[in-house]
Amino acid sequence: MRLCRGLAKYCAIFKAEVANSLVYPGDLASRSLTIVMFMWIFSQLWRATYRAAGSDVVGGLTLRETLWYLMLAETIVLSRPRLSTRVAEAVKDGSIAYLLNKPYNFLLYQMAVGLGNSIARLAFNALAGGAFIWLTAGPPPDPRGWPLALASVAAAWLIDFCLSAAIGLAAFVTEDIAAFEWIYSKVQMILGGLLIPLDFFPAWLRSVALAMPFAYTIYGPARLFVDPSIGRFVALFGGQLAWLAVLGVAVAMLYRRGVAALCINGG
């Protein structure tokens, strides 16, 4: 029962934060509009790039695929909140120990309110930057495997929390991450396979992309869902679990010993 009363409980905070989420409707349409210019930017790009190499297929993908595959791994990006630069800031300004003290697991609070900021947007951006591709490239891949698609991309979410946790919680103790969220942002772009795809990558370099968890919070989402495999699936989401599970346990000790260290601003 316990249990039961505290998952209620963030799904309270999930549920509330959607609903303020979809309050300005034409905000989140116009936020949207980004999505669209960056794929403008890429079909030109890539449109370019076939057309240099003078073949339909590179890398394993066909310009339709490799445009689809970009629109979904933008639409992961675009969507995902700032938790890291929320942390540091409620450091910097004192704020933290009043969310400390609240009735709930800090790091499982930020879960909910990410989460709840995140679907509406991912929504936008997905209707916004499929409608562009569809009319400019083709209709998508298979529909059969977007469910598929889906659950990877709530695992990678998942991912992603833990990592932008880890750099948000280092706050408590340097409180300015600026520079920890640049390289992290650096590192996704390329490891994982937010401008270029991994199956462009020499195969040294795409072997340890693929060893590392920033793949699987990009790439593998948006490969399966360009070439859905039961197959494919299993063996990244199997992936995804296991670093789930290293990295839940990692965020999880840093936040005690965070906790430990932290020296409140202003008292």
Given for the second form:
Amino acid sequence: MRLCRGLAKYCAIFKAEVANSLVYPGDLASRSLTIVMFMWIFSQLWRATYRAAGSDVVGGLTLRETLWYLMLAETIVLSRPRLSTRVAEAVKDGSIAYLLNKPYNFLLYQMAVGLGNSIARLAFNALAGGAFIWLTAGPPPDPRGWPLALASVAAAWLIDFCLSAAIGLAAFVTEDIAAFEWIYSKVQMILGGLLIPLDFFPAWLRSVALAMPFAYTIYGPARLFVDPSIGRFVALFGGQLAWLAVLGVAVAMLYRRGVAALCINGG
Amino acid sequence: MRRELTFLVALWKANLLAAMEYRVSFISQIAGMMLNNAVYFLFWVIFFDRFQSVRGWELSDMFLLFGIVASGFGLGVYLFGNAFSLADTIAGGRLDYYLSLPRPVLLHALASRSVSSGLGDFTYGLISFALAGRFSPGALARFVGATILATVVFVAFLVLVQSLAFWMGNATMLAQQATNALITFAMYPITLFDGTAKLLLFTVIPAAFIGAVPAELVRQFTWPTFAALLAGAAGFLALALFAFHRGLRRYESGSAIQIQV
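Now the other one: the form predicted in complex with the partner chain, given that the block above is the form predicted on its own.
The next block holds the full complex; its first chain is the one shown before.
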């Protein structure tokens, strides 16, 4: 009962943020032009690549599957909450002190705000990117797999939240986290399979990438989307939950240590 | 001209001294950006390891292209870092500060901020050029010249799109999207695009002038390539100056009290 009441306030924050983000649909629509641009470049690049390879299937994926994979991968990344900057700003400008005395957990509050902000972006990006790929490459994968992919996207965002929060909390020590943020986003881009599916990697690098959490934030959901099956979903979702447990505990510990050492000057 | 150059050098010196006040942050931004670029470039290493060549482009071509784009971008954001926030400055009425001083408004506004990470991009670009396997004194001279011209195109394009704020008010979002498009397109082989797309990359989004054309000039000097790059740089610079000064006539502010830090 207490857990339900506890979750209810984060649901309310989440709903408020969703409503907030829908106030300017024109802004959301114009932002989704970015994904169309990326999809256009990718379709040119991969069309030329498949032609040069002289094969319809590369790494187990057809051109159409590769493009739908990249569409979902880009949608996940372009729509996700940008939490590290928010957390770091709150630490740097001292506004964390204002948030700490509220009757909610700072990290869960940030998560609810971030997810609420991202859900509308996800819909707009998926619509714009999906429409482009449908027109240029063909119809999307089996719709029966979409709910599974959506569930794995939610888990992917939570893993990304933990990693981003850890980077944001580094501001307790380093103040400036820009460099960590850039490197994280690029490592995720490569080892997560944002620009190129992990199926195209050399075997040794693919094994390394699959053993890390980044693959569960992009590659897993995008691969499940183009090749849905219960078996693949169970393996992916299980892996995501395991990483969430590990990273969740690590972030909670980091947060506790950071708050204990926090020193706010002025008021 | 000489006075303006002395003024610019003084601004850059002041920016450097300000950045060096936070030495650890300054160095970490430079090193972080180099590492960031290196990790991004792994995409092309993996790609060409698998596919060897696409439309005549190989890994060494990508090293060269990336070298030019990173150096040109880095030089631009380090020397004229405020180009990124010019639209905000215009919309927020903060041009008042520059208008009240006896120095060229645009030059002063652009150079009054340096983005430290730009030095990381610039340095990484040099390393990428060295790794392209085309190093020779002649190629280095061409690389320096081509990078400067690419920087001119890049900064001019930023001024052009950010100056839309004179007419639109809030042009930040549009300017951001246009800049992202410019950089993104510049980092892909131009042979992927043909027809109308290629025309767009030489005009509306001049990504060819900050990537493919300067890279071609470094690869092999030809007068037509040099003339095309020079014309592109001069054309976009003239257009940017025209747009900014035309827009400046429409500029108005609320005479708010502002502090320039």
